[in-house]
Structure formats: C-alpha cells, structure tokens
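Coming up is one lone chain in structure tokens, specifically the form predicted on its own.
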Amino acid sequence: MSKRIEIKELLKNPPIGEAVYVKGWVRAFRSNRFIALNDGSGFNNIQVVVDFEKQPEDLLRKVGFHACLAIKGQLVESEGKGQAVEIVAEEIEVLGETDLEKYPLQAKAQSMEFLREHAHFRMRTNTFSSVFRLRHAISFAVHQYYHDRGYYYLHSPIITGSDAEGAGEMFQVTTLEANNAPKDEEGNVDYKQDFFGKATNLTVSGQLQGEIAALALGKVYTFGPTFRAENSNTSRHLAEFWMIEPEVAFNDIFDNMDLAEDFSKYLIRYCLDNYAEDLEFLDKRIQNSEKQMKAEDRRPMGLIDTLKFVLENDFERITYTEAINLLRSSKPYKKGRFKYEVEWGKDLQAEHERWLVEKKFKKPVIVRDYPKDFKAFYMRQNEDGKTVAAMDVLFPGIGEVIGGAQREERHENLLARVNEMGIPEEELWWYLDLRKFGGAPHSGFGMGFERMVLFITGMSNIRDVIPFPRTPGNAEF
C-alpha cells in the first residue's frame, strides 16, 4: 500500500478498517497526540492519532505547525467529537520541518495586514485556503456559465495601443531606455522607434476587441488581467486585477441588465451549491469578528443569508435621475452627512451608491442612463441628448461590481462624440470601421472579478481575494 489518497476523497468515501496513505500540512497539533492534517484538496482536515512512544525519539519536535508529513495508518471510526473518522498512525515521515522559533505564522489568529506581509504563507491558513478555493470556483463558474449559453471565449491583448476608458492612468510598455530615448523633431519621445512602432500600454479593458469579435461571432466574453496605474490605496482598488467582459450583438441596455443580473446570481448559486463548507467557515469567521462591534456596525445579516437573499430577490432598477432624486430627499443629504455633492450631472460616489443599496433598497441596484459628460465615448447616446445608455450594478458592502453600456452603433453619432471629446480619429479608425461596414446594435459590461470574489467570500479588503496583490509601492511575491 503506497498510493496516496487525497483527504477530500478519503472523507467522501471513507474505507473504514483499511490501511491508508496521506500527505499534508499540520493545521493543528493537540495534546502531543492529535494532528489535524490538510492537503489543500478541500476544507476539512483528517485527524491523525499518534502514539509517539512507538515513533522515533526526535519525531515529536519535528511535528510543528504547518510541518509537512506523510502518514500511513489505519482508518477507523472516531471516538471523539468533531470528526467521523480518523487515522491511527503507524508510520510518519517528515517531508518538511518547521522551525517554530523562526516561522512567522503561529497557530493563533493573525491580522490580515500581517498575513499580507507574509503572503507566501497565508494560503496555508483556513481563511485564505477557503478564499482561494472559492476564487477558483467563481472562475470556473464564469466559463461554465458562458459556455453553456453559447458564448465564445476571446483572448484579448494585454498590450494595447488604445485607452478604452479614456482614463489616462495606464502602465506604459516600452523597450526604449528611460534616460536615452530617441526624440522626434519636436523633442518628444519618438515611439516610432519603439518595439511596436507606437506608444503602447498594459490594457485597462478587453472591451474594444470584444466588440470586434461580437460583430462576427455574436456572443463572446473575455476574462483576463487588466491594469490601472491609479495611485489608490483603498480597500477596493488594485493596480492589477481581473475582468470578465461579455459582449453581445443585438442586445440593448435592458438585455444587458438582464444578463448582468442572471450572471451574478449564477456565480453566487454555484458557490452555495458546491462550496458550502468554505462559505460556512467564512460566515462563522465574520460573526466571531463582529462580536465586539456595536450593533449598528455589524452586517445586517450573515454571509450565507446575504448570498441567499440576493438570489431570492430581483435587483432594483432605477435611472440615474431617479437615483439623484432619491439621494436629495434622503435623511443623510438633508442633514449634510454626505461628504460629496449630490447634483445632477455629477458622478455617484461610493457613499451614494452604498446608501441606495444598503439603506434605501437593501439589495443590489442597477442604475442606468447616466449623463454623457462623465461617461466613455463609446456609450450609446439617448434621445434626450444628455444621457447615455450606461449601467452600473451596485452590491451591498462593495458598491459597483459591474459597469456596462449599450454601445453606440451609429457611425455619425460615434464620430461626433469622438470629435467632441478630442480623441484623434486615426487612433480609432478600426473601431469606427465596425460601424461603417455591417455594424449592429450591441451591448456589454465588465465585472470586476475580485469585487465579486470579495462579495461572495465576505472579505473586507480586495487585497485579500487575489493571491499576490499589486498596489502602489507593492509588487512583492
């Protein structure tokens, strides 16, 4: 008997009375006798009972927190509480020792900030192993959802010569030497001599390329890394993050809203159906962490109850104008509690979005028809001449999770908007061509993947739902 069995499979169909061989890391070690072993295959540990008098003399000191072990023994019914079966160890091999005096992690609660500083070890903790199993689950569910509905997965470029958002906060990609770059006649950097023959950046979105594909294949989606050089250190922003961006020919803004809601609910349902143990653990973790908080600072309901509530209720749908009117008639506005102005023509801030979601409607909200003045050039202009067919999906505790729009399919309107915003036509010649030759109405959106993971896991900081966060001043690991 030498074939290793994964702990998840062992617990699924326990061969009681048989010899088993497992490997994993020590999650807990009690009374110098009971080892909780986990190999990463699932949430649950297997308890191993060890009689150290029958083991080599120096073994006891080697079985420390997060040491790696290989164990052969007999699987029996457990007489103790907390587990149905356990392994009575016969042979133990130490695959990797842990020097507890030097090892930064200890078998006790550690702060999130401390674990970020030791991100090469944090996946070994119960919290982060659950978070990253759920991240995997949500990622898989993304592909499952679109595949089952006839969408095609498009690999959009990471290096791009266009700025889809018009944000200007992009990471430059160049092979030119910073202190010795060639200059043109006007004294500017001559990017014609660069690797791609033009200025290029890391992408902020795969949307524009998605539109190319949608106008040929009908229904496509991209799912890849995106980058923003925004000097922001909030709990909701990253410099490198992942985006899911479906693009659908013949969909209008209302079809777009339907897709966003159905897609969001599918991801939540998949996790509830397939990763209940991880969600239950994270739910209990949140409840324990909130015991010392004031009642008004606690979440209105537990994590799992929140996820089920989102599934069971339709998302509220309002226009931007309705949102402004609701905000201006609210108690926080009348009492001057909002930090930012509430005025038609100005973008909604996080505090406004969260009031709509958490106080007014107490469920996800989709806001549509925003003023064109602070929205991107490609959004379809509404008949009022002042707004565009844009939408944002707002979630409790997070704010915006999805942003999208019906795209402007009318060549004349798009050209006029490009010129109005001072965007050089030659930079978007191919995008304009899509409207001149066989154009069609189409819509799409971008879901911030980490924000969705943040909502489903109940974590409070976006840096804790991506394996290796990239933020201003931090590119470690």
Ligand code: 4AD
The other form holds:
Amino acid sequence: MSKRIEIKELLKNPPIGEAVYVKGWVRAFRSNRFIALNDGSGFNNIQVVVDFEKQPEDLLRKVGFHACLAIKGQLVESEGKGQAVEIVAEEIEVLGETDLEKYPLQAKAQSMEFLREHAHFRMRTNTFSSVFRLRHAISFAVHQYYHDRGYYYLHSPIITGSDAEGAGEMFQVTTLEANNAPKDEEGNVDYKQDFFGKATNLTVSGQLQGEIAALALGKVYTFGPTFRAENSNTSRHLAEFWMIEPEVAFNDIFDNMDLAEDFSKYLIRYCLDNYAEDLEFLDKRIQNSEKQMKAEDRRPMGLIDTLKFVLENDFERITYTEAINLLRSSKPYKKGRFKYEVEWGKDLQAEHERWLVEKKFKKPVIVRDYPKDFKAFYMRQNEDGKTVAAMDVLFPGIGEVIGGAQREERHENLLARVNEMGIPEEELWWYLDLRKFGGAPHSGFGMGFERMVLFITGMSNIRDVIPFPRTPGNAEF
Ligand code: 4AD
Ligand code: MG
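What would the structure be for the form predicted in complex with this ligand, rather than the form predicted on its own?
In what comes next, the whole complex appears, and the chain from above leads the way.
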C-alpha cells in the first residue's frame, strides 16, 4: 500500500475494496468534499471524497485548484454519477499548496491568450493536457509509420551554411560580437573569423541533407526543429516549428502525393484509435465554445466527424492551372471578395486555398505543378518550361500543411536554375554533385508538424499546440 499507483492504471483495473495511494493535482473541488485528482497519466480524473471534519483543521484551506496532493484511502464503488469508482480519503498530504488569492489560474473557462501568458501552468488544464498528450501521440505515430515501412530516421543538422528554401528567412548563428565584429578589406563582416569559418544559420529545412541520405539509404525521413525568421504574426506561423521530411529515391510526384495522403491519414487514424477520450473532450470543448456564435461562423462538422470524413475520402488532386480557373469562376472572385489577385503566375493566398478546400471540395486538396517563378530552385522543371513538379497539401480550416516536390535530378537543368536565381553555386557544390555521380529521380515533402497537430486537435492557434511558442517579439519560457 505504500506504493503509489498511477490514476490511469487505477481506473483500468480498479482494486475495489483495497487501500490505494495516489498523487496528483486538483483539477476540480466541489462542495468542500469532492476532489477530482489528475496525475497526467491519462484523460480521466479519480474522484476523492474527503470528510474534512476528520482531517487537520488547516487542510481545507490548502486544497485549492491545482494544489498537489498525495492521498491514501480506500477504493470503493461510487454512488454518484459520472464515475464508477472513487477513493474515500484517509490521509492527505499536501505536496504543494496553491494560494488561491495569488494563483493566476481559476477553475473556470479562461481565454487562450491568458493561458498562453501563463504557459508554465496551462498544461494543468484539461484542454492543454489533452493537446500535449495528442502531440506526443502524433510524434510517436510519425516514427511508427516510417519505421514500419522501412524508412531510416535521419538527423539532419540544425546549424547549416545553406538556405534550403532560398527565401532568406534565417536566424544567424555566430560567436562574433555584434558591436565588435572583424571586417574584411571591403568593410564587410569577416565570417572567416567566425566559429565555423563561414556564415551559418539555423536550418529552415532538413531536405537538402535528406536528399543526400535518400540517394544512399533509399527511403529516409527527418523529424526535427526548423527555424524561420519570417515576420508573420498569424495563427499558422511559428519562428521555431517542427517538420517531418520524408525523401524517397525513385519516387515521382505522383508517388509523393500518395505518400503524403497515406501518411496524413495514418496520423489521424492513430489518434482516433488510441486517444479517443482526449479527442472527444476537445470536440465537446469546440462545440461549447461555438454555442454563442452565428451559424455561419461555426465549423461545418464536429472535430471527430471532420477527422473521420478526411479518412474516408480521397484527397482531391488538381493542378495549379486548374485551381486558378476554378477560382476565377468562383462567386467570391466574381463579387470581388478576394483581397489578393487571382491570376496565373501569382501565388495562391490563404483565402484562395481556403475557398478551394472549404467551399469547393470540402476536403483536403493537393495542388501540383506550380509556376516555377515563386517556387524553390530544387523543384523538377516540367516539360512546359513554365511550371515545376511542386505539390502543396491543403487542409480544411488551416490551408497548407504539406509542401513538397519531385526534385530536379538533371544536372544541367539544376545548374541553370541555380544560376538564373542568383544562388552562389559554390555553396551548393555537394548538392550539385549528387546530380553528377549516381543521381536518381527522387521526391519528398515537408509536413508542418504543428499544423498537423492543429488539425487533429481542432485548436485554432498554432501557439496552443507547441509547449513554448516562439513568435516575433516573444520567446518567454
Ligand atoms: O513548404 P515549406 O517551406 O517546404 C519546405 O521547407 C521543403 N524543404 C519541404 C520538403 O520538400 N522537404 O514547409 C513545409 C511545411 C509547410 O507546408 C508548413 O506546413 C510548415 O512546413 N511551415 C510552417 N509551420 C509553422 N510555422 C511556419 N513559419 C512554417 N513555415 C512552413
Ligand atoms: Mg510551402
């Protein structure tokens, strides 16, 4: 009896009539008698019934919201509704009290913004415990998926000298002092004297190294943090986020789309099969929060129904050119409701992507063959001379969750593109070498991990699915 039992285990095989010992945090406390205790092991709390008259006098004062308690008592069948068993407390030790006058969180619905400012406490709420259990589940499922299919997990570097996306949105890594950096003859900072002997940055993608590995190990994936210094203060962007990047030798763009769809569905199915309680809770939470909304602002389907719907239907597949034509004949286009231009050659904006996914097809859409002008240098040039074998997977409520491509494997074509885009050839010597020696057609993509977690949990802001978000102006915790 001196050994603690985790609450999940206790509820799975309840030792009714026996003495039990549990520890956890107070999730709810009502009628000065019933404590809902949770130790993080699972979604469900154990109810503890306390007769405070039989306890030390000052105990009641210490049993506040989110206080940490160790409780010994007897497990009995519950007479109340809502739980099968409960603990009749005998001994209660307060491991960590909360002074309710000073504790910032309260036992009521609180805004996501407020909880974000208290990220050191927000994981104790039902919502965030569920979100972070699911985040774990999804990352575990990522490894399971690729491992089961014979892929190798590649650890691509976090510090690099290259800009994989060519978008220039990089955080510099240096040991030079900003105010006192050595200069070269032309007066520019002399990175030869920096730690690595050259300018370096935090990686924006592990793809280029993934390609090296794919051309030896065949099928690989990376799953690591990536960093982008883009000044996008939106509910879909983070400065530090995680990306999953499979890279596969011999796959073309169509194999790549099949993989993206199968992989996305696997992650969703894994959560539905193994984390139903957390998903049901999040589903109800959304429905409650939408009660005051106007009908047209509510989501068309509940969370679990949405996830099942995505599983049961094929993703729509269209080309960029088809997408432009559909958009130009859409109602919002004709009524001038799109803020951004819809014209062949211009990138699709979030409003266009959401119309395609939410209004036109009502399911995930894979758009491929984009104009080369706004896509990265490494994408395979199509026969038309205008487009590249790029693909984006767009999800309802979110937009782009996956971006990928068949890679340009022809040395002359790649070199021409690199020069055309003004990328210094010498920085990419090893990448170009892959096309000169033992090259092969290959494809891959990057899934934004937090965007996928956002979709599966139904949360509305990407800052609420990563434990400690980094965004412009914010690196607290
Ligand atoms: O489309 P992106 O930029 O593609 C690449 O980086 C490729 N190198 C991937 C590859 O082919 N191996 O980024 C991939 C995904 C996006 O679709 C999006 O889901 C996510 O990464 N992403 C972000 N997520 C959160 N915050 C940001 N600032 C993001 N930027 C991209
Ligand atoms: Mg993209």
